[in-house]
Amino acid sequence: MKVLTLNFLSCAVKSCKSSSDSFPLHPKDAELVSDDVELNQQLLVNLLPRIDWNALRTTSTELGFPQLPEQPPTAEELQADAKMLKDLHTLLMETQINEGKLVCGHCGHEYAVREGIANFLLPSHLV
């Protein structure tokens, strides 16, 4: 599961639909692997607008990259900045969580993760 996706997952459990703090899921014992994908600027241009910033600096902080600044930057910074291109580059679209559990912060519940799957199926009792 590449880091972007968490980017648009929250928790699935019916109480949590009206929290904020079902999003964005937290990683837990966390095995990130890294694939190597060719850089596309104009992708990740494109993907800015649609990220919850705050969310991403949440969970790049909590699988322990550098800290992102605090505010996004605009595409015309992006596209000037080749060290944070490469930076966003590898967190969103190289990184992936192999195993490990996806945490929500508002009911606990965890969403295990294997093979870089996470398993989003519920109990009856959650639905």
Given for the second form:
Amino acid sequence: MKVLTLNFLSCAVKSCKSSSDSFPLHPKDAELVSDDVELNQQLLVNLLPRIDWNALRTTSTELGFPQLPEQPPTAEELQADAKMLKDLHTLLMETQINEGKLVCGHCGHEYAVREGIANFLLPSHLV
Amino acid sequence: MNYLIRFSQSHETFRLPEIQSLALIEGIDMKVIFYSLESPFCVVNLPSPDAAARLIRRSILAMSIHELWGSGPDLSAVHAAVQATTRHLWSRYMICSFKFTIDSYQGSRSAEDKVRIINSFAYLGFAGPIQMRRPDEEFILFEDWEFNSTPLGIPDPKYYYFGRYLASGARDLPKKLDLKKRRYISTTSMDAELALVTANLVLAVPGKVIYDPFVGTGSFPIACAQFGALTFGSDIDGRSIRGDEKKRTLRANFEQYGLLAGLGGMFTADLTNSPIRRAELRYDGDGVTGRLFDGIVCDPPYGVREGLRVLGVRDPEKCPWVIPKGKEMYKNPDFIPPRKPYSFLAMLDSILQFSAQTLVDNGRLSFWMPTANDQNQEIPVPKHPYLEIVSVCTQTFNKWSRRLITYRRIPDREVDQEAMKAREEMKPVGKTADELNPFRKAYFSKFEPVDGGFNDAP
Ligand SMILES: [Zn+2]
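Now show me the form predicted together with the partner chain, since the one above was the form predicted alone.
So here's everything in the complex, that chain up top.
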């Protein structure tokens, strides 16, 4: 799964949804792979307003990528900034989490990722 | 000017919604002048020949589009229209190579007749070389004949359209994505043609984000990615995504078609306990927070064979050991959590509620649902105050049908708040698979009318 996916996913446990600690999930023992994908500027600009920037900064740091600026760029700034485009493209579109776990910062539940597919099914006591 | 769309005469109720979606995608101002479910010919008004070509370039159900020079119930009416309205165009085609053909729908003409009819257009004065292979221009006279006209001995078609060929639809795409040649499919994979039509209805374009919460082997995300969208998907059954974990996997399908750039992320999840980040709907919402998707597309499991399942235990009192057992076992990677039967209607409603929460303004939900053909057992089109119905397309089988229903997420400020409050007071009931699923019940009672005494059949 592309790293972008992490920005869309919180803990699946209903009682965690109201806690800010349930998002983003924290990668643990993550094995990353990289796909060669052509940069799509229009896509990145469309994604910008949907990305939770603070969560992305956390994820970026946790995965060992360079620190992102505190404030997200505006659409105009992003379009004019080739380096920022490239960095976001590499992080969100090219980098994939292949193996490892995603951990909820609130309840501690660990979601396994195998062959790029995370498993969010919950046992009955958490439904 | 008016243009003629030549549709294939199949999936009739899908054709107009598809073309209207494409007009929206391409930003083309289109007015429908003539359309009938019984005819493969449709007349639309468009701003330019270029717009016409763009309109159908990704259409699955339109075969071609033509600059309409004239039409009428007989040939003399066609000639009169051509002479009255297109004289200024004739000189453009004086010297180019060209081809002149007759396309008879539900009818046929002798070779002699064809020559005679083509020669009746001699006044156009085209002097360029006639070229059957790759001519510069192709002029076609379309004939719309009554059904069965040859055995009935009907001498003439009921209507004619004459026009200049402009462009063809994307009839090659269903071949490219043909299930027969796809690496990894299952019995529930949607056929390529209808998956692509669905992708058109959900407005999949480059730069947009589409999600399928019942992804199976990936039929819809693949079709959406073919049109350039970035796709996400999930399924309660992770095995459908993983396949055999070697060559036959959902990812391998994307690879096969060179669409990996459009594969965002696939994960195992249950829609009723979804990990997708979203905000609760607010009547006074600001309309922005937490809305991730431009489109949601799905073919939820019909639950005909096994009934619908979601996470949970049906009767915790009857088997109290299940939950503690899960507590011990769930960290084991092979642990499969218990599932309980779930109402078909509640599932449809969960899809609508989820879509209202996660679609951007004017984003679309397109989903398939089955229904009985008998009106008494027909399952109504589900409604949600945040979703406006755009189109309902129907594919009819012998005793049942399936519908492709498309909705538009309306902006918060346009939502009927009273309807939303009324909605929240309703709760579904029932525990067994049949109580929960009116379609499954009708299916197993063979769609006999309810008052026919068969409604208790197994
Ligand atoms: Zn949690």
